[in-house]
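Shown next as structure tokens: one chain only, the form predicted alone.
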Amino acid sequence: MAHTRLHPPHPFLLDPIVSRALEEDLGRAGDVTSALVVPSDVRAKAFVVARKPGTICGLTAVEAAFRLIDPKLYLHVSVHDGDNVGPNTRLAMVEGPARAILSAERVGLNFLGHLSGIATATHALVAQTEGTKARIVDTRKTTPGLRVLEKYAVRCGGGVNHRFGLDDAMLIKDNHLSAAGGIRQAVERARMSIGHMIKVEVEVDTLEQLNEALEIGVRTIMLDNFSIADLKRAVATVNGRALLEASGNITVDTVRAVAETGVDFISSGAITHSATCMDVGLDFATE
């Protein structure tokens, strides 16, 4: 079933990213192997396959790679981004000029494996938070140039997106506080000029800082590297007066305990910067 809530990146955003990857791979002379080995009139059918289980993301990028190489290639998907699949699952079938399939193969699979790895890592954390109110969110720790795709992969895994960049929300972190002279000074300066549509979040390292943020009416607070005991104290102290985001060294083994403290959000940089690539491949049909 298609996951309509995912809203994959528009081709206006996706195509330039895939085009740059194709340009990198084709180089100055193009796919010399396929051009010299495969006759131009040979047509083929091939299957995109997930070798291992996981959560799929990146079929839109696969489609873009084939389409940009040759619009005559036809891709039929069997599953959708956001679906969980078992090992050796056929994800899609592509048919058309064999040279074009071979030229687009690696770029399409690179995107699919990388993004599915992120979706799978996100899904693993989301599964551990089931039954709690905590939601898994991402960070800006993304591969340069791939943020829009990697954040889409987080959504495919059941997570939600934090800010996309420095311009769509304010996150006043420890270094900002140090440079500004403290929480009150930083927040007051922000409130003097910020538009009503911009959200303000403050990162705190201690329960004392948490209390200071609450005193001046901060409504979203990041608890950075708090212990489980301090997370529980923070939730009790806030008592619904602000949204709380737990951050720092979140893993599949630790996330459940963090979620059970009652925080609203749990952010993880690892789901984008350290996710293991899913094993995917392309098999030419032999029948």
Given for the second form:
There are 6 protein chains.
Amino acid sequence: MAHTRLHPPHPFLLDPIVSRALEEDLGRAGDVTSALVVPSDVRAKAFVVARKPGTICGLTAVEAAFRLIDPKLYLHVSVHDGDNVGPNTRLAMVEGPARAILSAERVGLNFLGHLSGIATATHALVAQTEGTKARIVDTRKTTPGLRVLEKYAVRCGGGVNHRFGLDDAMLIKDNHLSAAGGIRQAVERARMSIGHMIKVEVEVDTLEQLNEALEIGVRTIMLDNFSIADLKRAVATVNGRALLEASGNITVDTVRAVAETGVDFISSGAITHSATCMDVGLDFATE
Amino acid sequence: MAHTRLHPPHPFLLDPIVSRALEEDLGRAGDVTSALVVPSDVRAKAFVVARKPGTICGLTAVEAAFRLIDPKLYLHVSVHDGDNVGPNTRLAMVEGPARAILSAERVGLNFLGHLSGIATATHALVAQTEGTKARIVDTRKTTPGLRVLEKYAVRCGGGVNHRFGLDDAMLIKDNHLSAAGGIRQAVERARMSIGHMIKVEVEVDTLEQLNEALEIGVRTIMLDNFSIADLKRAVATVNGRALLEASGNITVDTVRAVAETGVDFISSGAITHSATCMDVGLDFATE
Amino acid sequence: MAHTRLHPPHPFLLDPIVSRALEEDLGRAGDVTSALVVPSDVRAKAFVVARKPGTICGLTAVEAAFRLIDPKLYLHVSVHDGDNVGPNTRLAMVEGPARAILSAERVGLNFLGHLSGIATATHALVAQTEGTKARIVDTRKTTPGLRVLEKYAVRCGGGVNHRFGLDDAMLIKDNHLSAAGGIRQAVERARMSIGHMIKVEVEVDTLEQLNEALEIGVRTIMLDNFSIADLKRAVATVNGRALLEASGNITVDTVRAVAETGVDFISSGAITHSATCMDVGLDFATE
Amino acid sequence: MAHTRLHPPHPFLLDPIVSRALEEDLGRAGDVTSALVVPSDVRAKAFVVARKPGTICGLTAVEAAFRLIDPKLYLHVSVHDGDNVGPNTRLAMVEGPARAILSAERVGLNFLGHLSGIATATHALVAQTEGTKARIVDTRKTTPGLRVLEKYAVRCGGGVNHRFGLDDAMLIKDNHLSAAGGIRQAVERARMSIGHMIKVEVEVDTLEQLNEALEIGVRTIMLDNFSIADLKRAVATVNGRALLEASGNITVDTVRAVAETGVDFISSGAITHSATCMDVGLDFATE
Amino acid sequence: MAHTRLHPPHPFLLDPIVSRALEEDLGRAGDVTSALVVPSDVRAKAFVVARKPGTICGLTAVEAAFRLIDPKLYLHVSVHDGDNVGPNTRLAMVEGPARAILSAERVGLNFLGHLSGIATATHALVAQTEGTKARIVDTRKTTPGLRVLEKYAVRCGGGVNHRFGLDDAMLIKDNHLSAAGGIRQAVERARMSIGHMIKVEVEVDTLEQLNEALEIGVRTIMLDNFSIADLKRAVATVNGRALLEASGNITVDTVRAVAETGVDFISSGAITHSATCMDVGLDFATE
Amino acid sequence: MAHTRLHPPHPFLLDPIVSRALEEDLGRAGDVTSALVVPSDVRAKAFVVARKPGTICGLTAVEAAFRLIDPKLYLHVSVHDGDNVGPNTRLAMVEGPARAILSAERVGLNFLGHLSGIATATHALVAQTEGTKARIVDTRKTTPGLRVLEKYAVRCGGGVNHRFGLDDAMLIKDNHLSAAGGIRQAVERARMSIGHMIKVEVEVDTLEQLNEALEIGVRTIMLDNFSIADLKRAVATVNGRALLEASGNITVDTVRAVAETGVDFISSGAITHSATCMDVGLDFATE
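Next up, the form predicted together with another copy of the chain. The previous block was the form predicted alone.
Full complex below, order starting with the chain above.
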């Protein structure tokens, strides 16, 4: 049932992204090295390997890369997106024409390393918050063009997703507030027009703003760059009347203290924009 | 003349990438928060700011994001891609309808932070190699869909580019060699067919392979995961007969020693796949 | 400020839709009639006219059609999207090369007539519910490829938007419930994984189901095909604990009675899928 | 052989339109409700049903929607595009993973309801003209982006197609005539340049114009907004020398009288731009 | 008024084709030679020159190439598409940043040389038929992706266009006839379903087939590979009852004799698929 | 192993080009002639035939055209790209629904005739240079949109490819030199920035320039429009220190003399921009 929870991007949405990456790598003339150096009838078997431990994400993209380059390649996956693995773990085995494997290798690994890096970074925060009610959430600070995949990687790491874009939820931030003339004006204007299926969150910078938001009935509030002490005060003040999201400079070292304040969500941009790529590779079998 | 050396991606190539990122963020309904909360006649002025020191790259993408959202936005850039800046430096000023600024903000900053992170990581390696002849080069380990921009970021950081894809140069790696039956067979097969405008590089894992490559006249050789001692031996052996590229696990701590062996190029995947995002933001002017 | 409330689709999102319609009409050879029959130097002035009364939507698309065919065409708009007009009202004036006007005319009018038809149908329902708290909402029963524009037309007619697609909100319908094994199982499974910025609505067919949904704390409930009597019972039962949306066979004749039951929302598929096109035309000025 | 007469759009042309509709509905995150609520191993069987009587069109689009979402879905069609059915008729049966059926359902039904509505509206006019030689033809007043499919729906309803765009036939209308300086000038200019495979039709508003068109040998003439009396006079005057198309405000109530005047074609914009959607649904089988 | 007759492809249709050609040439990294070798502030002036005599076509594409690479380039055109020029004629002058001129040069010239070659080849046939009523027409034997432009080049050379594709006119060829069971069956089947705005032409291989086609009232007939003697017999037999198109192995040497038989049209595939590129170049001004 | 040498474009790169050509031919309504005239159950068998002798290229595109129109068509290829064939040679056999064969026929043949024409023209030059070391190379003077395929056709004809675009190699031409202020300045500026995987070629017009290029160590030099005598002098001067490419007005009649001067490469634009289409056809089998 794990798969249900993660819901990987539909091939309908994934394939165009992988295709674009393959086009980017194949250029106009294609893989000239493999075409000119490797005889067309050489077959090979190779293992997709995680050289370091971490949380896996991107095997669906690896599968797409191999399939799009050559539908005759056979891929056997032995680990699933979302699994935590130890160092030097074989994740999958691919078998077929050597040229095709070589042509798709780099693109497949680029996705796998990038997304597993994000999943691993997310999982590191999630692990720190165990036993608290705080959930780790992502932001819109994602790599251009890869948001759908990166948000999936966050789910693989045990996080939950914040909004996917500017259109599927409202987040009224400080600059909106000042342009609107205050929290009350902003929220009232939003409520006048927004549909009932759109959630509204308001970002506050101070406890005063928090009180103002609560007064007018805001139910989801982002506490931006609050100190631990202020976070505790905020949780006490709110007392269950709203969901609270702590935001700002969250690291593996600081996240536990934030979680223990009692906030509901902790958002991190770094898990998507600054995760270290997982070290993954393709090892050809030799007999 | 700095600009000449860097040659930023032509708008013709850049704009589609920025457009796709904007589409990804605007979704179907567009920026509902700004549209519903910010009155249409509110104008604003804001500064693009680097909060931490580093090497800047991506102001051209920021410019594109603002222009594509609203051609009436006025952007004044005070720093150029490739410049090194200190903390809290104003990079650019944007002025115009507040809604448009808010709608383009995140996409512009995502590009700027991501690419400046790569430029900064590259520059860190370049700085370590000062005084040696070694140049820092990138790899094909780039984020899917952003290779052109990331290679530009490497140039901004003072590095030079390796090939852009599978088609514009040959790189005969270990798996090609084993599929072809050895270095001699692989190189001869390549020479038989490849055009005279395509460079050929061969990857070797041992000094024996290096000698074999030299014997058959290979002029560009990648030394994969050689120890410092072996790199020195390789440089001595080659004695100017070929360009040498050192590859494998290069870090800021190890790069100087590698450079001092006398190799011509040092390639790093980490500068593109694992750079930390630069902390950049948009500060609205208040009067 | 009306414009704020309506927030028309950004040109960034609108232009590709209008471009596709122009390509569909121009085909390979373009407008051969105008090219071969109308001398290239003939200029014209024409009025976009609503021949019947109704609520206008689509002038932004008309503007795009003229601009994309020829940026030199001058368009002066005298009415705005969302305005109610009487019969034979001049909505806009266009002036410039006669050929360009003739080439863009049909596409512009097709958008205007289609969207104004939807806005008018929506407004007819909205007018019937005046004085009640019920808001008219749309559905996903939209014309393929035009959802963004049709949802805008609903806003122009005074309605509010339901979700834009399968991804921006959850609507758990009867078939989901039966596949999941009941309301409780479905909702619990959803809550386990869904992000905090996604709203969840549950569709119920009976008062029993309504009670079950309330018990587990569902806050937005669709009452599907309830009789007026049952709607009243539902409103009484809920007593403010959840938002209620009435759905199923809503017409201008029945909507008032539904609204008077006290539900919060009334959804209609017919306003988007079966609206009659508004009769609009282009009258060339003669002097 | 019925299929020959109708020639449905080639999958090569249909699939991109259905894909775009699916992308529009799936958005970035895909069908979150089905993914999170319905277990991945639940299979289902469902029937595509017409709840009201009418002429069917769009089963090819339904097939494409299910196939594009999941090639493993099995669809058995029991009725064909162009067939007339009674109320509550099962049109097709689909079987496979419940999630996939739920994800494709709305898009498939949106096409089917929209196109069957057009086929039914066309058939209503065709039925009224039985026994006369008049054929019902469509116009360019189609929904943007769907012209190819809507023209196919008109064929399914028993109508024939007018031109598909501005490029595949000439239709010289009133505004062209005035810009050109009269019928003779316009037609002569057209003949000078147009290829021999392009048909030319001229729109006339009066019997005088009709005579002028006949004199210069025009063979296809549109009679725009003629009274029944004038249509009869026109038919008598022409006496077989040209094909005549009656145009303007055709309804089910007026079409018979128009057909009986002896015109060859009767064109209607309403069959494409104002048809009521057919009420279709998907009923899940229960055992 | 010449321009009216030729009606060049609308920028809306032309620009995507030129863009694709520029993308093909710029690849991923753009014009590295100009970027690295030519200082960014060097301006230049250059002349587009026809080195050999011929009929010009493609200046609109040249204009698009320069404009798309850099809107600041200034282009002054001194000759028009469709003009016949002598050797070493300056066709246009371009002025602006040297880099931009160099980057767009090859793509612009590729279009100009290719299309002027077609216009020149067409004009050569047209010149041979002067004084006869025969018009030169093209075929669907065009270069993939360039049909719209090549048909425009045929018009520039004085020819007229046959159908643009499989959809805008019917051409019943020998293989259709044999599949249908004969001319009568084929034509009757076509008439049963085809709209009144679609022309129908039948290809015949013998005088017997010609008679059969005439009997059933076919009005446009292609005489495929008829001898001169048979063409004359065909013209005499038809005696104005149908338009006749001679087809098959038309060359500059044979076309006059074919034209003098009295046929209405002579079609040539060679003018589009085998025309010699016109020798055009870009001469930089030196001062 | 021949196939290895030729490396046809990957389907991933070829299919979009063939798709675009099919879309261009099918237009909006598809192949109306086949749909309306040929019964849907008629099957056919046909042979792809070369009517004239030559070198074949494009069977992969023919295969793609048939497959994309109908995956059920069966194609048996009896000749391979790169083979030389005599007149009236059957190249392939296709079998399946007659309509599908007829719909794909023209597009498939257009590719085959065009590319085989280029392969044949290339082979004619290659044959003339037999016994010399000179290799025939292509240029960027290719048909817009078809460069990848035309470069493949050159390989099929026995030639080798020059660079694929402006980005994958540097070619410093006369206008770059004058903008840069001379060969030395240009080359030094290039070397300062260009990556080690990019080849640099310099075009020279005189023996003086050749000497200057040699002095600064240029290793690939294009001799533009040199006389035979000057080519010989150039070869003698260079004496193996650089690769030499002769360029300018190469024909079948002049190429041998050029090759015998001892140059390494001879480039020709005519083989791609002015090749005569090979006469190919589709013969339906009759039983």
